[in-house]
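What follows is one chain in structure tokens, specifically the form predicted on its own.
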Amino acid sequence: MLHSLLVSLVILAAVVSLVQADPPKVVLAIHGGTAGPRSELSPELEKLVRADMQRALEAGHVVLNKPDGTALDAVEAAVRVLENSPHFNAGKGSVFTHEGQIEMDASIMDGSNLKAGAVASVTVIKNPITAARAVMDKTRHVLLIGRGAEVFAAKAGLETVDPAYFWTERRWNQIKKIWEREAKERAEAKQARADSAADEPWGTVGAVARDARGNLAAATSTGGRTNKMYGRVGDSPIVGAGTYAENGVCAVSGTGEGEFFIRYAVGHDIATLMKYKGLSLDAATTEVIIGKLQPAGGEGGVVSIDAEGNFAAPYNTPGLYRGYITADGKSKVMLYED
């Protein structure tokens, strides 16, 4: 009798252990960009970053809890919070180009119908992700750039601001440091470019979500790369590169060296591996970020969820600012930790 009881308890403990080990079913995940060495993040800035990421998760979760809340609305709401923070490279916290200007990109995608909208090289739109949503909802186009995108946004009633709104001391000091170094190292242009890229991680922000109806959506927004050439556009506004969502498959938002994400069609490649090779979300994202990008020299990572709410966020940089929230409101924010 005692032996049978002990056996039953062991089996019960094993079952409980397995249940507890099951990964949480995620309804919303976000990222705040890749991160450089842990030593470069001060405790004070880390606290602010974590707090803003938590607010973004909660903003998206509130939307998903509404009777008519959609994944599309949720990712837009989450990204807007990150765009309004000076602690990420998007919206208010965008980095400066080589000319000392702000040029922002963003895109959003609806997995239920594969519709998408994007803007690139905008300078006065307060929330580029909302402009990207307007392009998707109010035009027959996918991508608008520069002045055309700004005129469209103004006519659509979106908030525009003076470019001075985007000025932050932290970003200004970064570009000044690069200018000073380039003046001294003009003859070593190749090394100077490498050093410039190493100074600032690709702090793009993004979100992916799954709503109660099973619809998936993804959104990404960025200020680009510090010291980028005038008019340079990365992967964030490129559907299939930095942003992709398809119902029944996955939703992906990327951050990293945009040129590689474009060349390797990262978002779409992950979905393709799942759709046609039957790979799991974890296997597909790892294959692309670690198996393909890293050997090619491309740095970055993604946040992603699949149709069942599984979450994956592989990265090949020292850290990735990321977080997720479940249907019952349980959330987790991670920077360097697993």
Contents of the next structure:
2 protein chains.
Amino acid sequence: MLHSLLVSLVILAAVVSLVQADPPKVVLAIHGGTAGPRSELSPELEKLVRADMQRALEAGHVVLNKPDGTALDAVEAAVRVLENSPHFNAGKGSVFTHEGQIEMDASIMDGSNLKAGAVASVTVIKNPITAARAVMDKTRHVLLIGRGAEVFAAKAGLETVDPAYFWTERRWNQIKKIWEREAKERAEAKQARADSAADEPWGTVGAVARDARGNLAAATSTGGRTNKMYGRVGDSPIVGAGTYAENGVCAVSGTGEGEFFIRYAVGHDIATLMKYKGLSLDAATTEVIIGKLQPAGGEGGVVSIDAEGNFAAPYNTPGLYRGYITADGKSKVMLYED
Amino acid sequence: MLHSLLVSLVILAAVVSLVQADPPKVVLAIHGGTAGPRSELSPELEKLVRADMQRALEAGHVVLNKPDGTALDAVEAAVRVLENSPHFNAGKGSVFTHEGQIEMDASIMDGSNLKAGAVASVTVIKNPITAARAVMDKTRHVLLIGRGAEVFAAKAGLETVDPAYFWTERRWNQIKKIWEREAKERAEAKQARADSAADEPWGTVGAVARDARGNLAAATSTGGRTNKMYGRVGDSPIVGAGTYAENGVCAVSGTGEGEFFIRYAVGHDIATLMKYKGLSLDAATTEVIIGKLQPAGGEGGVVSIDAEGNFAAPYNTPGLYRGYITADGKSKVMLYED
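Can you now output the form predicted together with a further copy of the same chain? The one shown was the form predicted on its own.
Whole complex next, starting from this chain.
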């Protein structure tokens, strides 16, 4: 009797430990950019950020639960929610360039056929991620930029807005603070730093998803880097850098110092470490974000899932706004090491 | 006597076969884009094309022979020669967009530190490759596009020209032919094809080099795709796609249907096949251009060298304008299987 009780306890303990060790099978993951020091995030703003991230996860989950819901449609739906929020550096909440303009970039990739679409430096398209999708679906091109991308989007029936739509007080105060510091530095005859550190110099939103047929997709959208030079394009519209998806391998969306993500081809490097070297998603993303970018001085992180629904989101910054949702709707939103 | 003669002959034969089997140790290789059917290249044009390619090889070789000559300076010098020629689709010889404009892209990468610079959709910069170099050297960014890139280049002291400089009769006749066919198709109520096949729809110039210290570098410049949409950007300014260089691995410059080169991250894929899977340069480039792009319908080719100076230039088109030069100045220019 005691013996059989002990055996039962051992089996129970084994089952519990198995359940605890078993990672969630994720169908959709998102990010809302890297985070600055925790002390700079007020409890009020944190609540708003978490609520919009939860809405984005649910928007993608609704798509995936439809009989014909695809990973591609899910990442687009999730990113649109984040673009429409003023709390992330994409769409509505985009940061200002050095010239006080809004220039947004976005890309989307379908892992089932390696098709992709992207737009860069667009100023009047309400949802750049949908413009990227339209480039993929309706042209033979992958990347359209500037006015050409806007003319195409308008012809394709996408919603355009007055650039004033993208004005937010928080972003305006950020660029004003930089301008004031630069003016002061010039007055003091110091060299004005073109890329002075803002309290939140970059930020991006993105989503990765896996649908019932095992298709993977990734999408990324951004307002770019605060105080960036006129015409600067980062990694978000660059397939292989900020966005990558390949069925059977992984889907990745990155955020951080875009120049490093381009030079290190971050999304594609993670995929090839898995394909050619046999690394797990966790090992591959850690190798690139912690093993390569961090020693090179490239700040940032990624959200990613693999073909089995494993989730990995390493970052070398104080935090990364990230979240995931499983097939049965269990979701988790994390901002720092929580 | 007879015996020693025979021995000498055997040794001589061995030496000859060794010399023949030993591949040239290449220090610089260039391409002038993929070639259409041989029948469409007149002997007169072929002579001009070969002469300018020879000049580009020699310009890069001069740089490499200087005591402090770097691979980076050599690829820029070689590409500038090709940009200044009217016979290649880059700089002076650029093709027209659907709207009858010239929009050029270029990128350059230093394999010693993975630094890179690029410009896209520029219209008045005489040598886009030098603008790409300036983005790398003088900004914290990697990619500047459109007017922002032009304003930067002008401030950096680069030569700008009236867009009329880029007008060439040959390119103008190409776009006129397309416009006439599209008008005819519209008149016949057929759907006008936005990407009608031109007799030479794309083309690019590029260079890869290895200097005495073993540094690798790559550079690519293009006018893009004939009849491309306003704002379309291809692979040439995308590091990891049309251009990639990493010391100890390889330097790659691509040409062809840029959309495929972006989606398949061609330059970076070749490097990772070598790094992570141990493939030779020859095997890696063949795997990507013949094994992946060709079945997917992506036309094009690359020129590439590895850290030992091996040269590979596979293509899946009728021809690829390509050439190389060795440390001692032996050069070879090839257009087709010759």
